[in-house]
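Form predicted on its own, single chain, as structure tokens, below.
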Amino acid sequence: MSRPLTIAVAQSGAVQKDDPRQANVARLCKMMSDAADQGADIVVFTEIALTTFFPRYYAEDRAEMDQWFEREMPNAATQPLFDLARERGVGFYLGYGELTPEGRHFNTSILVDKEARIVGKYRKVHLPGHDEFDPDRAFQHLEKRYFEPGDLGFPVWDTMGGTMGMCICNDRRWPETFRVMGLKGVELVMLGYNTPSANSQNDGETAEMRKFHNRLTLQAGAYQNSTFVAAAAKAGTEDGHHMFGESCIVAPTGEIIAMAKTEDDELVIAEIDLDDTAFGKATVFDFARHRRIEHYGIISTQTGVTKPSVK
């Protein structure tokens, strides 16, 4: 048996602060159309795909930032993407800032099927950065100011022939992200990220080290849960801030099977077989046989580090 699926990871080059949403959506539509021409079943776009990465900007009045958020999905700007998905029979993952009718703000992604129906929503759980202006940083990272932590957990959805899950950017650094979805049988984890090449708090951390950490977390999450991972970057120099690319597709073995070569709009495409996730789930990572949950309680009951007392 086999369950083939052709994945297209759609890396976005830089999106500048003054670029209108309609122009950004047109770029996404071009990549979706190109992906469909190459037989893609699903396209993975990046985090905050419709605008520049606005959390790098500080506004004393929080409401000034609402211009960067979407109040409904689809909306007038994004409807062409949904129309094209329906016309070409392609599903997609899309990240954006969500402003709910109740006035709540989330860093959100959606999963859209081949009929252009929204079948899943995820809200970023692990928010990095800080919530007030920090003069000691080389640049600001104000996700904690502009977003609430996600309130939907880590759901998965049976759609388009497989069990699919989502996360966003910093979530990939936390093993709990992948393990929760792994315990739900996930076979494909999709995520977008906007990751700067520099660390705003550590100028000694090189861009190559940050790329290594990106690959490490994606590959570990894939291997330790026997799942495919498809990760889409926003890359290049955006409003004077450089972000690395390396959008990629990772196999359940932890091997990278395709990776972007540029920092521009670029498709990374691979034909996979979702049945390739079965072996790991039935052997090394057969959770039912091998997990020892009696020893894991600290993971879900404690946040900070508690060192053993000295006697």
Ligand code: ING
Contents of the next structure:
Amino acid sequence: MSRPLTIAVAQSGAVQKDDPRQANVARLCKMMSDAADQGADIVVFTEIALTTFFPRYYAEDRAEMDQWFEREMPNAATQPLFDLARERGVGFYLGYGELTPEGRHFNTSILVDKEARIVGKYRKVHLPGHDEFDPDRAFQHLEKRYFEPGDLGFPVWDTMGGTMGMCICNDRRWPETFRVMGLKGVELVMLGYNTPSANSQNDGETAEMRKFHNRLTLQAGAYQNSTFVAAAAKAGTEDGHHMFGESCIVAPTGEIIAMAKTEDDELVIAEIDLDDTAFGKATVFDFARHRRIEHYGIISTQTGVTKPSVK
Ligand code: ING
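Having displayed the form predicted on its own, please output the structure of the form predicted together with this ligand.
Okay, now the whole complex, with that chain kicking things off.
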């Protein structure tokens, strides 16, 4: 018995501030069409795939940034992507800025099935950066200013032949992200990321170190929860700000089985077997047999560090 699935990670090259959404969606449609030609079942697009990474810009009036958000999904700009997905019978993950009818702002991703139905929504839980202009930083990273923390938790869905979950960018740096989905039996975690090559607070940190941390977090999340991970970068230079690529697909063993070679729009495709997640879940990461939750309490009851009082 096997459950083959062809995953296409669709890395995006740079999206400039003045690039119209329609042009950006046309690029995504081109990649979806090429992926479908190569037999893809699911295409994984990136975080904030429809626009430039706008949290790098400070606006005193937050309402000025609403131009970067989608008020409904699909909408006029993204309908062609949904139409193509239905026509080609391809599911997809798409990251974008969500502005709800109640006026709430989230860094959101959706999971769309092969009939172009939105089967799942995720809202980024771990927001990096800061909420006020920080003159000490080489550049701003204002996700805490423009988004609320996600309010949907880390759901997973049984769809397209497997148990699928989503996260977004900084979420991958927190093991809780993968473990919560692992405790729900996730077999494929899809995510997008927009990660600057430079550290705005530490110019000694190299791009190589930040690429290492990207691989480390994805490989650890995959291995420690015996799940596939498919991660799509927004890469290249946007308005002078470089973001690294290295979009990749990671096996439940933690091995990277495919990786992007460029910093442009690029498909990273792998034919996987979701049954390959079973051995790890039944042996080394058989959670029911091995975990000792009586010792884990503070992971979910304590936010920051409390040092033990000296005895
Ligand atoms: N970007 C970065 C990320 O988590 C970051 C921000 C980079 C935080 C490096 C910490 C270290 O990959 C987004 N969009 O979260």
